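Quick heads-up: it's one chain on its own, the form predicted on its own, in structure tokens.
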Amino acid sequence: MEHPRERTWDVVVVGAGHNGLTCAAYLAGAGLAVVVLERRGVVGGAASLEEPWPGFRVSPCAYLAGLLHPRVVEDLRLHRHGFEVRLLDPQMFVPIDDGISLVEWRDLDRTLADLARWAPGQVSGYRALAGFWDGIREALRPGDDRDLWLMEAPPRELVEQRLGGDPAAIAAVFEESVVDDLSRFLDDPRLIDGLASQGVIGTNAPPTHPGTAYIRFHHMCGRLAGGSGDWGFVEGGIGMVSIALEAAAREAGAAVFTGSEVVSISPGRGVMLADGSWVRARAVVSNADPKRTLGLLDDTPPADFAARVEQWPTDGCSAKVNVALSDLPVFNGDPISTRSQVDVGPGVEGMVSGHAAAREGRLGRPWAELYLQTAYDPSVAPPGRHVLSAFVQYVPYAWQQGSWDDHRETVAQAVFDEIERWSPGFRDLIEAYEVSGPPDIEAKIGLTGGHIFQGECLPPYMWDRRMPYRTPIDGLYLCGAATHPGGSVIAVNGRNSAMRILRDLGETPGD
């Protein structure tokens, strides 16, 4: 393939994620020149494969899919592509106390004759929850064009009025925290520690934190599987949603080119590479985060822009935790649980102390959501053997003393401490394991602070507040998961950063 320099492009996409490969896809497929370049000898980001012992295929970041958008997996075709995915089912999987867990499975009733047996008085409130939440999201996510996720950043005024200008709604959307939220459905105390956690996912915030309703509503309103909010794991491993919009972007006439640093963005001009060699394009769509997008510029940004982003919250506290095991476990007695996300961890009392011990450097009882990918894929595993992943929080970017190589041993074992608490001999399993912390994620990544999100996706940086596709920088674009609608592996960043890019060139998609 020859050097990307030796031609002149319309479009230059900096980083190989999934949203910069989906970005390059939309834009090659209505027939302009696209190159992307990757630091990294592998595309993904933060969804891509890596082996870190024989045999054994995990993630640096992302998991499961659920989140994805079905208008891209549609108009991209990735399942000609390699893409699929095995739905989780029961979905999620919560020790209580001993014998009584919260299994939610993807039918509801079936999640409340479960529930009935162990919390009868919460039944109605829990079909209650699910009856509002399932409510805004189709008032917010209808599956077809009127989707908020398929559009330029929408205005508040626009999510109110979609939600019929229902006080409750517009609350829980905006303002309450989780545990405000299910409170007003759910009086036991159990069930509350249960769900809670859904509202801190990669979100440097305690559960009581405002805001922290819409983090479990982010996490439970994808259309993946036809509408349901459900979760599964990508045949192959999450890095193949990556490798499938790989092929697609390629197939659609783009370069990819792996182990190719940019150095230096210069909009209207292209970017140089670490080799000194310059890369001409007409404008440069960004997939790394804002800040570190900014620190490429060759020039300096408009003053309000960078201070906008400057104070763009990119303080991750999350780690991930990668264990290959000769054996899969069992939780709280339950064999179903091998076939389930589980959450362990200490409640909400537990995540609110855990919180301020990470931001004053030091480590509390950590919250962990655990995924046995190899009970429904054994390919990313040796034959007989299992991995487990877990996603953990509360971290510190910086420990109060020392260093992560000091602490990186105190995570793990406080994290088998929690596993075992619910499935005894766990340890005996163990034939490997690999723990990263935010400096971990952001060196080998370049999230900036490790924030696995590229910044908050609270309420007060969510909708017109993310930022924005198009920067006021002159042929510079941004299409990573710091635009709407925001973190996790969904690609609908990239696709609606093209349609901006194309409607600039003077290219006009339908949307």
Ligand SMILES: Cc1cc2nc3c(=O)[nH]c(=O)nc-3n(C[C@H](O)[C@H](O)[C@H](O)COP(=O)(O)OP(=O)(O)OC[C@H]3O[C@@H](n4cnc5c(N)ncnc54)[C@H](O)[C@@H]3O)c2cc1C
Contents of the next structure:
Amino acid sequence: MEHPRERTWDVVVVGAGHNGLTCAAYLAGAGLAVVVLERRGVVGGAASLEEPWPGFRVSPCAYLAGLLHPRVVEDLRLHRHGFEVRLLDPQMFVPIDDGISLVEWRDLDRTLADLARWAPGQVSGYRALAGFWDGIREALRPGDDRDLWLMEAPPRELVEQRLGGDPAAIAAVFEESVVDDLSRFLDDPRLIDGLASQGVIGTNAPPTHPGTAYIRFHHMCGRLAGGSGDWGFVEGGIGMVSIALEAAAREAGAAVFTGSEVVSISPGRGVMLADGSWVRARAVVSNADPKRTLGLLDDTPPADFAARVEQWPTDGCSAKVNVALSDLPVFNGDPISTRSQVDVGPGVEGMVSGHAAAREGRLGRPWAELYLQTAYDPSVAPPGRHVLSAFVQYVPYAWQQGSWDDHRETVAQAVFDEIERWSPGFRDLIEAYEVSGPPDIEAKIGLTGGHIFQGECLPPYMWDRRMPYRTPIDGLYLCGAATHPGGSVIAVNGRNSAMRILRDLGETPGD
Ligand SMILES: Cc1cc2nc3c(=O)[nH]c(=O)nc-3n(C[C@H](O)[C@H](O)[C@H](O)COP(=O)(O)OP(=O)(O)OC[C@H]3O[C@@H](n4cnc5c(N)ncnc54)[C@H](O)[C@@H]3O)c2cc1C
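Okay, that was the form predicted on its own. Show me the form predicted in complex with the named molecule next.
Complete assembly follows, chain above in first position.
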């Protein structure tokens, strides 16, 4: 087919992010006529593949997979479409002091044995911390149909009920800061400094902010590897998830068009493309974030929904630095570090002041999470060469003085300083690099404010407080990270939205 206007569709999906593709695959699999329209030249949104330097394949945004829902992997047979994941072990490496590093292995006992060497007094607290959150994962996300992530909009009462009414668990999931949560179990500031960063991933709040304990949980409740919450590299790059989803969607009968920007949405009727043509459909589902979606409407939305979307928090504070390297850097003198995700940064106090600085349009000492995919998967770089991807906070959206064009280099050098601290000589390995701040992410991927989750994942914006799959506007649905269960490469948002649409259109969902 040469142009999507050539027929009338049941559903048009605006955007081929991984969630849009997932939604399309389920809808087409149920027999609907589905078309996906993507403005970029590639599929995947924040989980796509680019080749900024010959032979180096990087994602402009996401790097690690851990929350991708096994139900989607299974239903859409993603392994048949080339999806493979290599789990990290260790999962996390945080340099603490000369020759001392926090090493989180997949095996808890191994982590505790390492910890016993430099912080023996913390071992029982660390074990209790892990056990406490494992219990919460089992309660909220059991590995079966009772998984709250598979439900449409679980209310807080249901979450509390699943937590057995336990006040400590309820406070941890809904109220506590990550620093307070860690401090209930641990009293060595080195350890709290090392772990607190996991409570602010993609989140425009310091680790002392209420609700950041949930952010840490969000990132360790994945079931991709069973019940362990582990993360890994997707073979060929995380964009391969989207490429596998596209293959699954096409196999199910969906049509996918890239380079097809939607400029207007007419719910219940269809969408208009940038070339002025109309693509007709009974329902429109948008993978774009809610602010962008509402901006495309051809009519005035209901005032209360418009106000809710207007207030949806999308102030991004994260940057990405991708680096081509001539060799793998080693951190804190430990070769195992290259096999792990490595966290470097200023600790809790430095993050609090770094967040405050970014709010004022300045850069404090950054925290950076580093991924070295070539340690596991050399296919993403030319032979003998390597890639490092740094996820960086906190950066301003707008600088007090100057623009991002003036400050990309400031950010790169500040990140390289943090790396050099633990990996002297790192700068000598650099062959090329690229920096994307929130406005770059916004311009390239379409994420409003550059917010990596299409809106904060703090507790006031989760569960039934997240954006609805079915909007109050007839014929308009959402399926992106702004919906339950939130941001990251999860894909179940797209799946759940498809279930809602199938029910509304009178089709029988396959679940
Ligand atoms: C810097 C960064 C690092 C991250 N790191 C990780 C990580 O390591 N692991 C992880 O799990 N998650 C990570 N995330 C989060 C994760 O990538 C996102 O939450 C997730 O990919 C969002 O997917 P989505 O399909 O919901 O939406 P998106 O990826 O935002 O896709 C939306 C799509 O809609 C398209 N679109 C928008 N408007 C239109 C229009 N008018 N017409 C046509 N198409 C349109 C866009 O081009 C885009 O392709 C990261 C995100 C960022 C930004």
